[in-house]
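One chain comes next, on its own, written out as C-alpha cells in the form predicted alone.
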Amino acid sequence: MSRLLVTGGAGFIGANFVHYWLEKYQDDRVVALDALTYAGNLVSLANAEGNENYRFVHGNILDLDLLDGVLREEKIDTIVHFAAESHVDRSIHGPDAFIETNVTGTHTLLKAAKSVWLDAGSSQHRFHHVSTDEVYGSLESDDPPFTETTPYAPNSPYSASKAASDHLVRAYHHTYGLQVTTSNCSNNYGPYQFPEKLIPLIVINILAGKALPIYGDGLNIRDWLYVEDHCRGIDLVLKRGKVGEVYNIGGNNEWTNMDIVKLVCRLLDDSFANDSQLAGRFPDSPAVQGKRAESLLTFVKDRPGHDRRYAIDATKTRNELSYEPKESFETGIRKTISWMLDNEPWWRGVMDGSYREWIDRNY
C-alpha cells in the first residue's frame, strides 16, 4: 500500500491522476493538495469525495509548515508533483508567480521531503516531478525530437522556471540522496483542462459563436499526449523508473495549431449533424445559422517567443517501461469533444467565475 501527495491535485492532469490512481490501485491512500487559484477546481475532484482513502488539503506549496505537517500525519511516502504556473502568455505577462511557484515553490516542497524523509532515515521513499517538454527549447522542422540528454534552451518565462525546477531536483537527489524521478511530458490534454488552453478554447468558442484565435500563421507545431495516456505514463516511472532518471512522455501525435483547429472545427460539425438537440443548446454556434464552425477562424498577432516545434522521442522511456499512448490524436480528441458536451455546467462554471465567487466564499 502507497500513501500518495498529489500536488496541483485539483488542477488539470492532478485532478485526472487523483482519479487515475483512486480508480487502478484502490488500497492506496491519495491526498490531494492545491491552493484553488485560477486553475484549480474543486469539482475536478467531486467524483473522489466519499473514498475513504481521498482526502483534500487547501494549501499552498510554499507553507513549510504545512507540507511538513501532511507528509508526518499522513506517513506519505510518495510525492507526485504536479502544482505549477503552466500558461506561457501568462508567464510573458506576468513571471513573478511562475517564479515564486515554480521555483521557490518545488524547492520548498524538496526541504520538506528532505526533512521528513531523509533526515528520519527513511529509505523507502519517491519524489516525482512533472515537467514539460518546453524546457528543451524550439526545434526547427527537421530537426530530430527531444530526448532526456537534449541540452536545456527553455524561451519562456514559464519553461524558464520549471527548468529551474528540474535543476533543483535532480539537485536533491545528487546532493543528499533524495529518491528522485522527473518525467517531461508534451502538451496535453482531455477532461478538466481549463479553458485558456488551446483545445478547450476552440470547443467552447466554437459552440459560443466567438472567434478562434490562430497565432501568427497557424504553423507551430506541437506533440499532443491526451491526459490519461500521462497519468499512465507516470505510473510507469514510478512503478520501474530508476531513481535519479529522467523519462520523457509523449504522444507520437504532432500536429501543427490550424491542423488542430480544423479537425476540431471538423468534428464538431459532424457532431451538431447528428445530433438535433445540439443546435437548442447552443444556439450561436455556426452549424446553427447554417455555417462551417472553420468559418470562425481568425489569425492574430503572434505572441513574443513562440517557439515554433516541440516532439518528444520517448524511446528510452518505451524501451524501458514498456510505455506506449493508447489514443491516436483523433481518438483522443474525440473523447475529449464528448466529454465537454457531456459536461457543460463545469465549464460554464469555470467560465462564468460561479466557481471562483464559491471558492472566494469558502476558502
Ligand code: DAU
Given for the second form:
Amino acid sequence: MSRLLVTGGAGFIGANFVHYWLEKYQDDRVVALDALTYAGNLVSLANAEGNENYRFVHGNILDLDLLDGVLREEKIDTIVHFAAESHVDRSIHGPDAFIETNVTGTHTLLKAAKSVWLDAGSSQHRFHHVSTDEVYGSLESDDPPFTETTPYAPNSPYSASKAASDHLVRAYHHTYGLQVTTSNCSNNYGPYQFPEKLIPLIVINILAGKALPIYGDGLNIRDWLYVEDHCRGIDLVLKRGKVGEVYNIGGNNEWTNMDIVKLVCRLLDDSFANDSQLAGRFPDSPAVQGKRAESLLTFVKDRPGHDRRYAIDATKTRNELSYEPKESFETGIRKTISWMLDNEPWWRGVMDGSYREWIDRNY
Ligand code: NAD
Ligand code: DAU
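Since we've got the form predicted alone here, give me the form predicted together with the named molecule too.
Whole complex next, starting from this chain.
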C-alpha cells in the first residue's frame, strides 16, 4: 500500500491522476494538495469526495512548514508533483509567478521531502516530478523527435522555469540521494482542461459563436496525448521506472494547430447535425445559423517566441516500461468533446467567475 501526495491535484492532469489512482489502487491513500489558483478547481475532484482514502489539502508548495506537516502526518511515501503555473501565454505576460511556483515551489517541496525522508533515514520513498517536452526547445519539420538525451533549450519563461525545476530534481538525487524520477510529456487533452488551452478554448468558442484565434500561420505542430494515457505513463514510471532516470511520455500523434482546429470544427458540426437539442442549448453556434464552425477561424498575432514543433520519442519508456498509449486520437478527441457537451456547468463555472467567488468564500 502506498501513500501519495499529489501536488496540483485540483488542476487538469492532477485531478485526472487522482481519479485514475483512486480507481486503480483502492487501498492506497491519496492526499491532493493544491493552492487553488485560477487553474485549480475543486469541482474536478468532486467524484473523490466521500472516499475515505482521499483527502484534499488547500495549500501552497511554497509553504515549507505545511508541506513538512502533511508529509509527516500522512506518512507520505510517494510525491507526484504536478503543481505548476502551466500556461505559456501567461508566462510571457507575467513570468514572476512561474519562477515562484515552478522553481522556488519545486525547490521547497524538494527540501521538505529531503528533511522528512532523508534526514530520517527512509529508503522507501519516491519523488516523481512531472515535466514537459517544452524543455527541449523547438524542432524543425525534419528534425527527429525529442529523446531523453536531447539537450535542454527552453524558449519561454514557462519552459525555462520547468527546465530549472527539472535540474533541481536531478541535483537532489545526485547530491543528497533523494529517490527521484522525472517524466517529460507532450501536449495533453481531455476532461477538466482549463479553457485557456487550445482544444477546450476552441470547443467553447464554437459553442458561443466566437472567433477561433489561430496564432501566426497555424502551422505549428504539437504531439497530442489523451490525459489518461499520461496518467498511465506516470503509473508505470512509479512502479517500474529506475530511480534517477528520466522518461519521455508521448502520443506519437503530431498535428498542426490548423488541422486540430478544423477537426474540432468538423466534429462539432456533426454533433449539431446529430443532436437537435444542441441548437437550443447553444443558439449562437454557427451550425444554428446554417454555417460551418470553420467560418469562425481567425488568424491573430503570433505568440512571441512561439515554438514551431514539439514531438516526443517515447522509445525508452516503451522498451523499458512497456508503455503504449491506449487512446487513439480519433476516440480521445470525440470523448473530450462529448465530455464538454455533458459538463457545461463545469466550464461555465470556471469561466464566469462563480467558482472563484465560491473559493474565496470557503477557503
Ligand atoms: P494546470 O494549470 O491545469 O494545473 C496546475 C495546478 O497547480 C492547479 O490546480 C493550480 O491551482 C496548482 N498550483 C499552481 N501553483 C501552485 C502552488 N504554488 N502551490 C500549490 N498548487 C499550485 O496544469 P496541468 O495542465 O494540469 O499541468 C500539470 C503539470 O503537468 C505541470 O507541472 C505541467 O508543467 C505539466 N505538463 C502539462 C502538460 C499539458 O499539456 N497540460 C504537458 C506536459 C507536462
Ligand atoms: O507540450 C506540453 C505543453 O503543452 C505543456 O507543458 C503546457 O503546460 C501546456 O500548456 C501546453 O503548451 P502549449 O503552448 O503547446 O499549449 P496551448 O494549448 O497553449 O497551445 C497549443 C498550440 O496552439 C500552440 O502552438 C499555440 C496555439 N494556440 C493556442 C491558443 C490558446 C493558438 O493558435 N490559439 C490559441 O488561442
